[in-house]
Every structure is written in C-alpha cells, then in structure tokens.
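Taking the form predicted on its own, here's one chain by itself in structure tokens.
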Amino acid sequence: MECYIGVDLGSTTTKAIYIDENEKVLGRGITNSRSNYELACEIAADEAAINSRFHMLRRKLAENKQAGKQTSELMDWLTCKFKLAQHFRQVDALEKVCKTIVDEWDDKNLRRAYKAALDSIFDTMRSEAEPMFQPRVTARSDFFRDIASSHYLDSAELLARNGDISFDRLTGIFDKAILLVEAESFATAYDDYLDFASAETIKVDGYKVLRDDIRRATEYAATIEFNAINTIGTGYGRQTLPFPKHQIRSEILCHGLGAHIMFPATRTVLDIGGQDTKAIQVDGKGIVTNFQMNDRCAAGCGRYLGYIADEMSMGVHELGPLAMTASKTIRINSTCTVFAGAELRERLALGEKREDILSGLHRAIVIRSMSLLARSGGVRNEFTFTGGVAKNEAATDALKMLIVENYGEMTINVSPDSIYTGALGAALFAKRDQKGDLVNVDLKKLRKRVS
C-alpha cells in the first residue's frame, strides 16, 4: 500500500502520521522526544505503522458478515489487548533495568532488600495494569513514563513508610532506569504486530465463535506492506532530521494546513506546544496569510506547565484534571516562568488550594497567547486550538472563556487528535509535493545516518 508520512519532531513529544493516496489518515504514533530526537522519530513512526495495521484490521473485520456487526466492539477490545501487551513488555524491561542497577551496588544486604522491594513494586504495577486497558476506560496518559512513574512511586512511598526502604533511593533507581528504557527501541512495529496477531490473548471466551475470523483479519493486516512514497519532517527539532531541504516544512505551514484539513472552515489557529506558541491566520485553502510566534519565553507554552509540575512534584498530565476541580481561580500576577514559580510557592505558603492556584496558572498561559492572537490579526470564525496543551482541559476551558469575552461567540474547534495537527500537515505536504526528485527517508536508519 502506498502511503505518505509526516513527522512532527517536537521538543516534548514526537508525532508521526501515515496517510493514503486519498489523504485519509491510516495511523498515528506518538512518543516522548527524550534527548534523542532520531530515536523518538523512529519510535513515533513505528507506532504510526502499528496504528495503520489496526486501521486495516478494522476495515477487514467490517467486511466480514459475521464479525462486521461487532466491529466497533471488537476493535475496542483488540486495541486494549494490544496496548496491555505493549505495557507489560515495557514493565518487564523497566524491572530488568532497575534490578541491574541494584546489582551493581557493593552492599549485599542492601541489594537483597531493594530487589525484594522492586519485586513488590513490579508485582503491584502488573496487577494494576489490566483495569487501565479496558474498553471505554480513559487513558491516564499517552506515555509509558507517566503511567509507570505514577504506579511505581505510589508503591515506593508505601514501602518506605512501612519499612527501612528509602523512598529517595527507590526514586533514584526509577529515574535512572526510565532513561535507559526510553533510550531503546525494543521491537519493530511489524514484530510487535506479528506477536499480537499470533498471541493467545485473542482467544477469550467472549469471542470464541469469531476466533477464526479475528485471526484471519489480524494476519491479513500483518501481511500488508506500506510503501512510503515521500516523508516530510517538521517541528521544533526538524533541523536535526537528515532529510533533504525540500522535505522539511515549517511548523507554521504544517499546523495551518493540518488545522484546515481537520476543520475546513478554520480561519484562525492557535498552537501551544512545548517550546513555543504560534498564532496563525489561514485562508480558505489552509494557506498561511499571517502569523505571530513566541519562542523566547516559556510563559505561554507547555514548558511553563512542565516547570509548574516540577514545582508541585506532579506529572504534567495531572495538572489539568486537578485544575478542573478548583472552586475559584487565583489571579497570577507574573507571566514569567521563574517568577510564577516563586508566586506559586508564596500562594501555597499562604494556604491557597493547589487546584485554585493551578486554575489561575492555566488562565495566565492563555492570557499570554491572547496577545499573540491579537498581533496576528485577531480571532476569526472558525477558531482551532492545536498542540499538546490543547489536550489539557483546564487550558482549553480558559481559552474558550477568553475568546468569547474578547471576540464574542464563535465556533471553537478542539480535536482529540489536536496534538497530531503538525504531523498531519507534514503528511499532506508529502502527498502534495510535486518535485520529481523525491527521496524516501528510511526512519529506521536515522541513527546510523547521523552517527
């Protein structure tokens, strides 16, 4: 199957999208950018390839007379089974690395005590995993690091409270191990999918009648070959990609075109990413007509939230849900990240609730972006919010409120797939590129080509 790939190499996350000849999305992939951009690019593309196979699996099941009526139910179940298998594979890898770190200690008694503690922690992590990967259960995060960190640290805290185990030492083990685990790509997308297609996990009581149909469909999807005609890279780290110049596009162009395809009536786009914020005006074809960009200060972007999360010893993915429980919004006077941290500590010392402070911090981020929107030409109907921060419900609610206050009622688009907007735009440029000297980029060889 011929396809086109878009890669958005962001400072915080790396996204990849596969589209077909008709510019329809086949699959999406996302991973942490880490400090290794080339590896992040490879893993995101792997995840997009896996997701593309599931797209073809859905199509095959829908064609089956017996299984077709249950396609949505089957796909929810199969997807959860696959994600659970992936999660367990990563948990196994993390446990192995944690114990390897402990094995290097000189003190024999200390090694024994902490390996026993790790046994307990990872047994708990496995027992807590299955309920998370069930149909209609909202994922706590897209990333293994976030999920593993939450469960590991909860167990570590309990062990430290009830024994002679040091919480700080257990935390140090995790912090070192997760970096090593994330530095490896454990399997290719094809191997992952083949393992799944032949796994015993699809043989459960609820679908015994359809077992053969499911197996044929999964094996069919496993045989599909994706022929990448062209690949376009964009994003904060795009200059690190070993692509020819004509296979690189700016984030602004990609977010403008991606937002237009997702919402064709879009005229104004706000993208809040990890390192910068972009206010973009587009015409009826998704062509950028004006823009403003803030890339010198963290106050209006995801890095600001990361800083606040560190200050509060929380995961970034936990900030939005906590802010949504606020009973009031605390006014945050400083728009500087460093000063906002100081103000946060001051507010906490005064007895203000964390959720109320966070509500104010989210509003402060959005207020910062409103000035960019004004300088780019204001907000026109329809307005589309993209980027990683668009997944944060507290930021989205604050933005909607301020847009209405300043510009009146209008259509405000926020897609569940907003974080992929740049990658979608890149994939569309890959499809529409009319150059005759296209060079297919083998994402698997990125590390070799730049080493």
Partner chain sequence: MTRDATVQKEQSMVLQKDMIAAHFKRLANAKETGKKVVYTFVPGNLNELIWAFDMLPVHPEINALQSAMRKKSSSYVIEAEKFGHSEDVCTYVKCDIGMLKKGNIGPTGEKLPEPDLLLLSYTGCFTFMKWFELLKQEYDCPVAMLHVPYQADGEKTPEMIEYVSKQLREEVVPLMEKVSGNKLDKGRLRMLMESSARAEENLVAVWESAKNKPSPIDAYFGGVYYIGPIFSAFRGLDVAEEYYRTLREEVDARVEHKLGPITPDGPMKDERYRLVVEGPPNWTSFREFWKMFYDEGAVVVSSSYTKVGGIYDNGFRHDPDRPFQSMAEYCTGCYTNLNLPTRIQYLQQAIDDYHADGFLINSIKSCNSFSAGQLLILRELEKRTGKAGGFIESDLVDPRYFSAANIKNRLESYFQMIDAKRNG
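Residue numbers count along the first chain shown, from 1. If you superpose the two forms and keep the largest set of C-alpha atoms that fall within 1.5 Å, you have the rigid core. All values derive from a computational prediction rather than experimental measurement. What changes on going to the form predicted in complex with the partner chain:
The two forms, fitted on the rigid core, differ between the two forms by less than 2 Å at the CA of residue 265. With the core held fixed, the Cα of residue 250 is displaced between the two forms by less than 2 Å. Remark: with the core as the superposition reference, the CA shift of residue 236 between the two forms stays below 2 Å.
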Contents of the next structure:
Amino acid sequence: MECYIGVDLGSTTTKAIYIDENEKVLGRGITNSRSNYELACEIAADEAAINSRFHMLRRKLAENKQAGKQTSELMDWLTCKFKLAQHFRQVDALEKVCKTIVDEWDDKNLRRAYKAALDSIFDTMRSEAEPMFQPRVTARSDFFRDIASSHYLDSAELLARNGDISFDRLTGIFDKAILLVEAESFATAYDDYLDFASAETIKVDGYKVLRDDIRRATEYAATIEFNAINTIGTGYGRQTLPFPKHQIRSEILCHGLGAHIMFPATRTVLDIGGQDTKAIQVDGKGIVTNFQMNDRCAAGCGRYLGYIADEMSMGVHELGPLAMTASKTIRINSTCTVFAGAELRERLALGEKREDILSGLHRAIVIRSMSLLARSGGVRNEFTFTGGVAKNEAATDALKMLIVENYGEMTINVSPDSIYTGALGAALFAKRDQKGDLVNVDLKKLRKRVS
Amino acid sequence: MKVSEIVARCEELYSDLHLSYVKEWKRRNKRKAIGYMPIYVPRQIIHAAGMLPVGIMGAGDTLEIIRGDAYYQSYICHIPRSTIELGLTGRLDCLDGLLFPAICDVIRNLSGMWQLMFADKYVKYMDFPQNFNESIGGEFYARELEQLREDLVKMGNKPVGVDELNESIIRYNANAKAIKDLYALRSDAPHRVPTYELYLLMRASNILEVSEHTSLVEEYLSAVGKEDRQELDNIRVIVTGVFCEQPPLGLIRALEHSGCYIVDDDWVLGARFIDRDIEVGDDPIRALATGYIKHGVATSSRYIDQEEKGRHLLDRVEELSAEGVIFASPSFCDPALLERPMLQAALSKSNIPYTSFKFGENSGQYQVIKEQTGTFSDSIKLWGTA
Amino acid sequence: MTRDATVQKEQSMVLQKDMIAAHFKRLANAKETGKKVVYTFVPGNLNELIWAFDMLPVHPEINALQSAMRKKSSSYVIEAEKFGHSEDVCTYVKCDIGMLKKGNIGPTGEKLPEPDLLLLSYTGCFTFMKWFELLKQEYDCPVAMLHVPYQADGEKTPEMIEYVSKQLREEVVPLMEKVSGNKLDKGRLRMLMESSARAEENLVAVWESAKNKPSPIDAYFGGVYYIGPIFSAFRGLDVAEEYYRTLREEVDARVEHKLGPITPDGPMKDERYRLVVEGPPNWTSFREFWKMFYDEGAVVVSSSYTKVGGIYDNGFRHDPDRPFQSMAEYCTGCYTNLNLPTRIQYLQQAIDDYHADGFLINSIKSCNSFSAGQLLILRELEKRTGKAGGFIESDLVDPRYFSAANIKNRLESYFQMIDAKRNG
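Please give the other form, namely the form predicted in complex with the partner chain, since only the form predicted on its own has been shown so far.
Zooming out: every chain and molecule, the one shown earlier first.
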C-alpha cells in the first residue's frame, strides 16, 4: 500500500511515522538516537513499519464476526508475543556477541568460567522475559538496551558475589556487546515474530476457536507491501541525512504542522525538548507564522532537568512525580544551569524539602518558556504543549497555571503522543509537498551508504 | 521611634513594589509623581514642581520575571527586565512619568522602549554631559534641566520659579547632610550602624518625600546612639562596583556576616551624587548644573578626565582606614566591569587588598560569595593581606 | 557579460585592498615620517578633521574585526580576560586590549604605532568611553573627549548641534593643533569635505540599487566592504572618491544586466528572499555566515549595520560651508545614536522601500547599544509590516558565541517560514 514517511531525528530519540494517502496515521516508531543517526533513523522507521502492520492487523481482525468482538484483547496478546519473539532474538544475538568476546581471551580457564557465567545470565534473562511481555504489564522501558542491561547486571552482581567472577569484567563484556547488538535492526524478521505471536496467542485459553481468523489476519499483516511515495526528514540531526534538500524540513515547520494535525484549532505551540525549546505560532492551516527558540543558554529546556536529576542523584523521570508531592513551591531564581546546582544545594542546606525545591525548579523552567512564548507573539487559543517535557506532569501543571494567569482561560492540549509531533508534521509534508524529483529514500540502505 | 521600628518601616517601603506610599501621597496632595532610574536625576526640580520624585531600582529578588524576560536576551543585565515587569504588571501606573539618566546603553535604550510601551506617560532621557567644562557641558546640561523644568511646569500646572527651586534645593541639601552624617557614623563605628540598616534607609530615600526622609534619618541617628551594640573583630572594607542594579538584601547581609564591616559603598549613589551643597541663589538651574559638573562623585558611568584612574577610591580607602576593597558588580554591566580592572590596578599599585564577584539583583544564593569574602576577611585579619 | 561584471567588481576590490595596504604602510612608518597618529572610533568619526591636520587615523574596532577575520581574536579576547576583564563585557574592547598586550600587530602584520592622541568621539555607545579610558592607562598621550548627545526624541536639536560644535571648536581643534603642531588648515578641510560629499552621493546610489529585482548588491555582507573606505580612514581622500565612483559603475552595470550580487562563491543566481537585516555581523565566521544566506538565495537589500558610521540615505552630506555644524550633524546622526522608535521607523521604511520579504535581527552579545531593545524592535516590526521576522544570536569577535548549527537551524526555519507564508 502507498504510504508517506516522516522521520524526526532528535538529540535523544528518533521518531518515525507512516501515514496513508488519507493522511491517517498507520504507525509510529521510536528508538534512542545513539551516536549513529542513520541507524537510529532506520530502526525507528522499521519500528513504525511494524506498528503499521499491527494497525492493519487490527483492522483485519475487526472484520471477523467472532474474532472482531475480541479485537482489543487479541491485539494485546499478539503485540506482547510479537515483542517477546523480538526480544528473544535480541537476547540470542547479545549472548552470541558476549561469547565471541570471551572466545578471544587467551586464558582457557577464564574463558570457561565466564562462558558458564554467561550461560547462567542468559538462562535467567530468558526465563525473566516471558512474564514481562504479558498484557497489562507495563514495560520498564521500550528499549532493549535498558531491559537487557538491568537484567544482565542484576545477574552479574549475584554471580560476582559468590565466586571468582568479576562484576567489572562482566560489565565490560556487556558494554562492548550491546553496542554491536544495537547496531543491528531486529525488525526485519517481523514475519517470524508474527508467526510466533499467532502460534502463542492461539494457545491462550479460549482463543483456539479463533485460530483461523488469527492466522489469516497475521498472514495478511506479514505480507503487506509498503510503498513509500515520499519521505521527509526533520529534527536536530536532519542535516546528517543523505536526503536531497527538498526532502528535509526544519523541525519548527514540522512541529507547527504536526500540532495542527493533532489539534486542528491550535494557534500556539510550545515544544520543550532535550536540547532546545521552541515557541511557535501557526495559522488556521498549520503554517508557521512566527517562532522563537531558546538562546545558547540551556536554561528552560529538558537538559536543565537532566542536570538537576544528576545533582540529586535521581532519574530524570522521577523528578516530575516527586515534585507533584510538594506542599509548597520554593522560589528558584537561577534558571542558569551553572548556578542551579549551587542554589539547589543551598536550599537543601537550609532545610527545604526536595519536593518543594523541585516544584520550584519546574516552575522556573516553565517561566523561561513563558518569555519565549511572549517573544514569539504570546499565547493564543488553543495552546498545544509538546516535546519530551510535556510528559512531565509537574511541568505541565506549572505551565497550565502560568498560561491561565497570564493569558486567561483557554484550551490547553497535551497529547500522550506529543513526542511524535515533529515526525507527524514531516509525514504530512511528505504527503502534501511533493515537488522536485522525489527520491525514494531507502532507509535500510542509509547506513551502508554512509559507512 | 526605636531603631527596630525605623528599620521595619524601611523594610516595608523596600518590599512594597506596588508603591502604596506613592499612591497615598498622590491622593493626599493631589499632585503627580515622577519616577527615575538610577543613578541620579536632579530631584530638586521635580520637588519644586510639587511632584514626588520616586527612584526605581528594579524589583530586587522578590518579583518573578515573566514578561520582562521576553524583551531581553540572556546576556543583558537584570534591572531592565524587572523594570519592564513592574511596568507591565501595572505596578508603576501611579507614576506620571519616568526619567532615564544617561548612564549606559541598556538604560538609554530602555527610554525608547518606554516611549513605545507606555505611550501615555511622560518619558525623558536625561542626557548628562561628559564634557565637564562649565561653559560647554555646563551650558548643555543647564538647558537639559531647563527643558525638564518647562515640561514639569506644563504637566503640573504650577509655576516653578527661583523661589520654589531654592526651597527644594535647601531641603535636598539638608537631606544630603543627614545622609552624610549617617555614612560618617557608620565609618566611625560600623558596629553601631549595620549596613543592612543603612542600606534600607538609603532605599527609603527613593520613595519618601525628602523632608520626611531627612527626619527619618535624623531619628535613626539619635535612636541608634541609645542602642548598645557589640563590636566584632571584623575588617573594614569599601564595597564598590555598582551604580545602577542593586544587590539583593540577602547579599548585603551575607557580606556583613562574613566578617566585614562595610565602611563605604556606592549603592543608592544618586542620593549622594553631588558631594557638597548646591548653592542657593539667583540662578538655581545653573547652580544645579554646576553642582553636577564640578562636584559629582566618581563612578564608572562618568568620564573622568583630569584625575588619575582610581584616585577617588584610593582617597576613600585612606580617609576611612579601609583594609580592603570588595568589587561587587552586576553581571553584564559593561561600564562597571570595564572599570574594574583599572581600579584593581590602582589598588594593586598601592598594595591594597581586594576581592571581586558579580551578582544579579535576583541572585538566589550567597554561600559562595560569603565563603569568598569570609576568606578575604580572615586573610586580612591574619596577614594584613588577601 | 558576467565576466565583465566580475572583472569590474575586482577593480573596486583591488582599489580597496590597495588603499588599506598603503594606509597601514603609512602607519608603520609614522614615527620615521613624523606623522602624528590619532586613535578614534568609527561612528560619526571626524576623518576630515584628522586629515586636515595631516594626522593618521587608527580605528580600534576595525583592528578588532580584522583580527577576527584572521582568526586571531579568540586568543586576544582570552589574553584580555587574563588581565582581569570579565567574560560579560564587549569583546571588541577585549580583542583590542589583547592585541595590544600581544604586541599591537595590525592586520597587515606590521606593528601599529602608538597614538599621539586618543580622539574619543563618544557616539552611540557608552563602551567607547571605557575603552579609551583603558587605552589611556596604556599610553602616555592626551585624550580629546567629544560627547555627542543622544537623539532621545528622534531629532537633532539645535542645542545638540551647538553643544557638539562648541566642543569641536573650543576643545577638540585646539588640542589637535597642539598635538599636531599645526594650525587647522581650513582650505584643506573644505576640500576634504567636498570630496566626502561626492563619495557619499555615490554610496547612496549603491545602496539604492538594491531596490532593483534582482538586487545587484548584498547590502549587509557585501555592504560591510562598501562602507570600509567611507567609515574608516579614507573618507575625504581621493582614493575613496575613486573607489565609490568605480563601485557605482560596477553596480550600475550589474543592474543593467539584471545580475545579482557577487558572493565569495561567485555571482548569486536566484534571488529567493529579500531581507532587511538589523545588527552587526559576526566576524569570526563571516564567510560561513554569509554562505548560509546565499546558499538559500537570500539577499540582504538593506541593513542598519552599514549605517553605523553615519546615515546618508536621508539626505545628509558633509557640507564644506558649515564644517563644524556639519560634523556635529554627522556625529549625532549615526544609527546607534537614534532612539528605539526612530530605529524602528528606519527599518520599517527600509522593508517597504526595498520590497523585502522579511527582516532578520542578528543580536550581538557584545553590543548593548544595538541589542538592548531588539526584541521590542522585532515585535513592533512584525506588527507594523506583517512581514516575517527572524532572530538569531552571535557575537562580533568572540568565536565562543558563534554556534553555526544553531544559527543555520534558525535561518533554515526562517526561510522555510517565508516560503510557507507565500504558498499558504
């Protein structure tokens, strides 16, 4: 089927979106950007393609009389099992690479000891996998690296505690191996995973009778051919893409259009990402009429939260929830990243509570973006908040409060899919702006071409 | 009044960004109020026009800057942001005009911004001469003052003649004398006049009608004589490096608590900008101009022609037996920060110890500064040098 | 035809190169030839007066920008910071101080002579005052202060002109007579001013050529070369007159053949965006910065930076019949001596007159005189013209404040926004 692809190469994550000729979203994919943008781009697009297949799979299932009634439950099972199959494949690959590394050692005894250790680690890893990929189980992370590293390191720690095995040595193996595994896309074997998913789902109580419907639907999903008519790249790393110039759009334009598609009445967009903050004004068609970005100072963007998290020895995702428990909001004057640490320590030394300080820090960031918004022409109804920081409830709350205080009541949109705003805009441009000689960018070949 | 009551009154004035005193004064007197930015404006003319001069020195560290930041890049100092914030939040609505003295490019440009953003208000840029020849710069400045007088006559519907001007000059001379006494007492016995208190009294001079302020200072001087305050083993320092954006109160406290007696400073400098009485006579405008041309204090926004750089500071160090100098300048303040190395060189040549830091009017932490000035104080106490 | 134009273009460039080389030679030999040297600033400078005394001018801002183009400024700035200068302050000053501390080698590799006079014509920038106070610490020479009042209400009043000319007559000229040992040669001053006026006439014609589509010049990146002679040491001299005559002929020829401006990569082809630019350029990555424009087909049709020395396109010409008043008017009229409302009007007029698609502000970290208030300028111009406004940030000579990726990102978005507005 014909489709259009938008790819957003962000500084921390890379996103891809497939849309059909009616501008409806088929699928989304995301991966961490790594140091290799081309690879990130390929993997995100592969993920988006799989996501698109699942989109079609759901449609197919829904067409059936019997299976149609249970589409949602079936999709949950199929998705989990698909992910499990993919996970197993990645675990296999990781094990293989780890053992190759050990094989290159000279000391025979050492080799034997560490191979045994690896056997034990990977056995545990496999046995831990199944319960993770079940319907209604929330994954700790979507990225293999995160899941694998936590399991691997937990086992490694146990082994190192009661034997001659060194934890550091095991970590070293992992660090080397994961890089190689990450450099591979595991999406290409989607038909195998679908087979596995279908077989496993049929085994689930009560689904046996739906066997034929399930099989037909998964086979259909496995055989769809996506014909990408146009691909447009955007985002921080877009300049590194070997796309012709007319297939690259600035992220400002893509964000504006993406936000307009998600919330058509949007007039003002605020995007707080890892590296920068953008305030964008759009007209009724999603065309950007004005924008402002933060200056060279990192205050007020996601990275500032990163510094704060480091300073507090916390994960960046833990900041928002902790700030939500605050009983008051401490005034923080320095949004300067350099001074924030000092101010933070001073407040702590004065006996202020962490959550109250964090609440103040979130407000401080949002105040920075308020001035960016004012520079770009203010806030107009409807207002749409996107970017990684939009997932942070403390930031969103502070923002809502300040918008209402300064610009009055209005509709404030925050979408759970807001991380895909840029990619969505790019996909829309791919559909609408087909000019010049379109180059069918083969994302898979990107890496080879570049290397 | 007791010292604590006077200080409480000043604290209240300092922290009232809504300028209730000004509103109340206007209501009572049915007269206008004219604001001015640092350092200095000839307040006598405003006063003679029956108006209340109101010094605006940013918003300190208490106001959250939301709109003001939208007008300034990150590399520009803080005071214009907070001033715009004050304006846009209606806190300066009670001022019928605002004067912008010629002290730097940022405040200069702010005058034009004010013309656009507050088009219904009287805005005047006070172009101070940098030519200190009476018949050239003096004449130019006298014309500037005359222009201000004429504008205020129009605004206030009240003639401002020689008598009115002389009356105001007398009152401001009296105020200058009280302030001089206050500074003299602090440098003689700094433990009796904590700088925190002195500073708040000085800030009150921005708001209070001049004679009310003079009385307040006099009352403080008499009240503080009755207080028993203990002398500590602190060093005597001069703090310099500011003419416009002010340090937050917490910073002043931190300096005092780090083992330093501040015996001179250049905060709220406008209230003591001309270091002797303005002459009372037939041509008060000319007298004000001459005061500025001939007897203005040295600060980094003024061109110093004849004198060797740093002379003024060296003289102060000697007169006040200061043991060291602390340079405290606002971040991104070009005049103050470009002046600094020249003054430092002059101090080095005379073996006078110094230390330096930057601040913003909204600086939220003082620990590092306290550490620094504390070490400075200790090293002078121990070795007589930093 | 293109080749002809290129050859002619080279002719004006050669003239400029030669006059600069000759001037630095004169400076290098100043002590032997007994010529007195005057350090002074570009905005509203008194070049005719300096040459009337047969003294040689040196402009520290130009040394700083030349240092930046030769990639020396970074080490100079760091040198000055070593001597206690704050990272917050103007990098022109620090670059100059650093250059001085490292031997005062000028752009042609020859040592610059020490000044016999610091002519502090203090126009449109407070930092100039501190700058020469700093230089005064280094040199044992007199300072002539010329205080130029600010056009706070958007006009040059008779009082201002009188104040400036009085300073000129009663203080600056007597001091220059003392330093040079010569009486002011009024006949020579007249000739110099006559020549200035002729060169100014031709420069205005060059600026106005940008009203053509395509514009034959880039009035910012190319413009900074065009202002070289007139704003620095050469206004009033025959070489400058010849330069502007030649330049005008070249530009006229380009108009006739409907050619766009010449860039470092050759003639620009498609004119896709016509822009008005406010603010000085970045000098450390000048070529790279320019390339970001011409690669996209963006041409600057008018800029405020090229009016920093003085504004001629409102009719001002040096007037030999009223030399002191005329110099006073020139000093008072330079761009950064205009109040914000007047600057906005000036830019608005340029956007209209030059049929610009939009305007762009390059906000310079060093230069408060330009930068403080630019965000209001942005807002007002958008409101008044309805044209797209862009905002980028960099610095004059400190490469630490030039982030190519960041600027390119904004420019690209800005150009695409103009496209989207056109198509939408």
